[in-house]
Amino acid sequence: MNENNGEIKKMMIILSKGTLENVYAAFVLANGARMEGIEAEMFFTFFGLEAVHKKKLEHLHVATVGNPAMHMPTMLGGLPGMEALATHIMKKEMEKIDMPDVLEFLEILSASGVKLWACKLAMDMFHYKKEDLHEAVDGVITVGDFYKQSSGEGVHMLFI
């Protein structure tokens, strides 16, 4: 029997949300894997595609409604300008710790060897074309293709 003693060899990260906090969580996890010498692949589906869409990736927002971690009443989070304010504050705090913006982070991930995949079903559903996506995206694949790439020992999958 071949034992790998629980060693993580590859991280497969599925990003389904396009909020700034979810995109950064996925990017940090993929980048952290690469820094530890672990392979990483990302699969962008549904609203997660906004993180790699050329016209949308620099306009992501923090979710203020339905986010209990915001510690504000839902009604307050829905007020005009509240989402923009929360987004501005989060971006300022990230700048203070030298966190790259979404575009630069995408390029860092690609350069470090993270494979970036767009979901074919979501692409079709939103009528996106490969040309709409950032050049760092390696291709458009089906969920079945992503699962095939997830086979093997020491592979972990995260859904964000």
Second form
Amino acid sequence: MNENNGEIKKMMIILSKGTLENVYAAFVLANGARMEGIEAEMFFTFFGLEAVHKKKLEHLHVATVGNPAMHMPTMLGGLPGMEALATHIMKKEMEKIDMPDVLEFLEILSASGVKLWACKLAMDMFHYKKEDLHEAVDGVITVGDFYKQSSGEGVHMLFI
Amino acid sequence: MEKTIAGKSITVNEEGYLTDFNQWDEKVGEALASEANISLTPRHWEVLKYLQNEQKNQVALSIRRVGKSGVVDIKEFYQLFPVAPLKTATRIAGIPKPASCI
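Since we've got the form predicted alone here, give me the form predicted together with its partner chain too.
The complete assembly is shown below, putting the previous chain first.
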């Protein structure tokens, strides 16, 4: 904690999941950093890529299975339509607290100066092309490139 | 606590925000801006007046709301007040720090 008295200069946020609650957590943290004058960069890998995939980012769902905090029996959560229903309810609640949808949030992040990187390995695995991704994405990079971006004092890394 | 800003004794909280907007004037705003290494242009003033107006109407301020105001978009807001725009701009404007996460 000696460097800069432990002051955070930059947040490197890795998003590996495509469930709505995880995407929002990552977006709120990145945007929150910028609001505090902290730099932020995001690395979208594996299912996290769905948050920047043009055709998918508006259709993300909340996970209803394997999430004890949903307080819903797993068998019930697995029924057809349950995910869509839970997502619908969550989106309505988010609107009430002035939370932007995923597309608008992505545009806010980009306008706020958050760098957005897509993981090359995951892109290859899912057969995604750069054109499939939202224009706000700054580039497709390797994990090594991302580490290079993370050099410097007061940089913190977060995996979601 | 009391602080001397632009030659006037002014009450601020521990984060440097004015606790009484009546003590604010443009000279105070300029002094607070220079503390934040910002020299105010007419564009800055438009944004500051907008924020003060929203505060007067008791609107909860957020980056998103500012971006949708039609006064300034988010990109320019960050250009005008590069470090923590909403926090910095509200402090210069003499209004409370918004308790917003978005």
